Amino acid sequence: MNAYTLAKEKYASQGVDTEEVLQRLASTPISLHCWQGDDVRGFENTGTDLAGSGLAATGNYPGKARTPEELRQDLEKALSLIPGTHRLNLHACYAELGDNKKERSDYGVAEFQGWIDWAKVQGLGMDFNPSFFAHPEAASGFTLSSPDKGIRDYWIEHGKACRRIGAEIGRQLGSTCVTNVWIPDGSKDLPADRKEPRLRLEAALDEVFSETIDPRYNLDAVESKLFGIGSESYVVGSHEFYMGYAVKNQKLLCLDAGHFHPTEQLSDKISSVLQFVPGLLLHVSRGVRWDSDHVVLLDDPTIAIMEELVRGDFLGRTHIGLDFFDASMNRIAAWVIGTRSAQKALLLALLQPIGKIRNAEESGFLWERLALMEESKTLPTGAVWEEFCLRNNVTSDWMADVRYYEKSVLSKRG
């Protein structure tokens, strides 16, 4: 008997069908973020870097992607080492402009057709994001909430353009695109007026979302943050603001694991939020002391997120994406470690004997509920994961593959 057969029998004795679990795991894509591959630089050459934009990629590991072709090549390598079929999450600053200089407010699908064609060949769905940062029109630290109407109008047009691009991505790929709005707007020190920027942001968002777009092709999401680099004292788009906006306008709410106070648990928010909004976008990340966007691990917070999605039967209403960028390590390895860790966390959640656990809770045997949760931690999850990798033709010795790619490809980029 091989390890998976033994594991299958052990789980069956707990009321868990591992074949059904493997099917659910295979049918749950994770959206890989393109910005891990080049440290959130993009390909526009606007003359403005990340400094002052609320973002920071630390480290200088050699071999980062310098062109769309290199970034796609690196993504292909990472995807070959991750079991299952997944998605690409693309930022607008990754537009392919060629020799043509074009404003973000004027972008159309043509600037992203290369990405769409590539995703089609790879069998991937795509998600999209307006880029409200690293641009001269964002230098003040305010975009959609700016007191300058000209700046607001510029970014409103960018938001509108990105929704149309997202819809065309969804139409061409036959897979709904989630277009997510995050802005860095806020103040480094104490503001005198917290109200007016939020009133301006609400009005601007209403304009961005004013065009009716078929939800078969594009879904809108809005993303909050507790604080940012350069906006430590005040963030216009707080959790309370976007929670209210999403409920009022029935948008997806994006919850990022690094965008809350370190003592808050994102997993605890999921069931509350989904009572009032149509769906969630999750940015699975790992903050270390602050929103540092470290590579996702198979740790307690990540497992808790996946457990909540499974226990609440929320997977069908949730879009799972990753959001981290670590320039201190091999970037392909970062993608692989983070995505496989998120998948393993989901697998652990799917393999729990939730029927037995619920019965114990409903019967008032709370000690038994706790015991079942603890006992499930030592069930043979690893054998089921290896079977999943085997069925998806993914090597278990992926580290050797990354080392060879680094030596043969990345090291030659200078």
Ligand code: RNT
Given for the second form:
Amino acid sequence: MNAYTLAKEKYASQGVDTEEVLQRLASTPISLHCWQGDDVRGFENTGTDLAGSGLAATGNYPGKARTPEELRQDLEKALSLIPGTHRLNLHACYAELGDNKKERSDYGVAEFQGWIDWAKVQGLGMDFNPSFFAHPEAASGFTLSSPDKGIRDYWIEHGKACRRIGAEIGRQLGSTCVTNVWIPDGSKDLPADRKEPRLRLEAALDEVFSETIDPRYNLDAVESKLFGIGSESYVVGSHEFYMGYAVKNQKLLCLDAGHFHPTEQLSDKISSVLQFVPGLLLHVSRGVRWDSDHVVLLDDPTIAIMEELVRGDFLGRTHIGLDFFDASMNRIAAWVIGTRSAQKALLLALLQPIGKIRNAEESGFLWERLALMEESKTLPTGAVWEEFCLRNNVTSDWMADVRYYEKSVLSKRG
Ligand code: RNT
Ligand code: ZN
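I would like to compare: after the form predicted alone, may I see the structure of the form predicted in complex with the named molecule?
Up next: the whole complex, starting with the chain shown before.
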């Protein structure tokens, strides 16, 4: 008997149908963030970098993608090593401008048609993000909440343009696009005024979202943050701000695993937030001591997130995206490790004998609930994962592939 058949029997004895689990795993896409492939640089050549935007990619591992073609080639490589059908999460700063210089406020679908066409061929859905950073108009550290009306208006137009692009992406690919707003606005040291920037941000967001867009094509999400490099003392778009905004306006809330105090768990927020907002976007990430955006692992916080999505029956209202950018390792390996780990966490959650665990809880046998949770950790999940990879023509021994790609492709990049 092969390992999967044994595992299937073992899980069946626990009341878990592994075939159904494999089905659910296969139908849950993960949105791969394009920005792991080039350390969030993009292709616009604005002459500014991430510094001052609250974002930082550290490391200088050779071989990062320098052109859209290289980035797509790298994504194809990564996707070939990840089982299942997924999505691409693109930032507006990955626009393909050719020889035309264009303002971000004037972007249209034309600048992203190359990405959409490619996604179609690859069978990927797409998500989108306006880029409110690494740009001269963001040099003050304030964008949508800037006191300068000219700056605010520039970014409002960019936000509006990106929603239209998102809708066109969703329409062309026949799969709803989630367009996520994250802005870096905040201050390094104590501000005298915490109120006015937040009032301005609310008004600016209202303008960004003022155009009616078919929710079949585009859904809006807003992402909060606790602090960033250079915005340690004050972040305009805090959790309370966006939670309120999303509830009031029934937007999706984006929860990034690195955007809370390190002792807070994102998993515990899910059921609270989904009681009041229509849906969630997750930025699955791994903060090490701070919002460091390390590659996602099969660790307790990630498993806890997936457990909540399964136990609360929230998968249908949650868009799972990744958000990390590690420039210190092979970037394709980073995508593959992070995505496979997120999927394994989901698989573990789906395979838990939750019926038995709930029974123990309802009957008041709380030691048994804990025992069942612990015992479930050593059930043969690995054999089910192997089966999933096999059915998707993906190998577990993907490292050799990446090593070969590094040697034959990445090492030839200047
Ligand atoms: C920044 C946010 C945001 C970005 C991307 C590039 O702290 O996490 O999601 O990482 O938009
Ligand atoms: Zn994020």
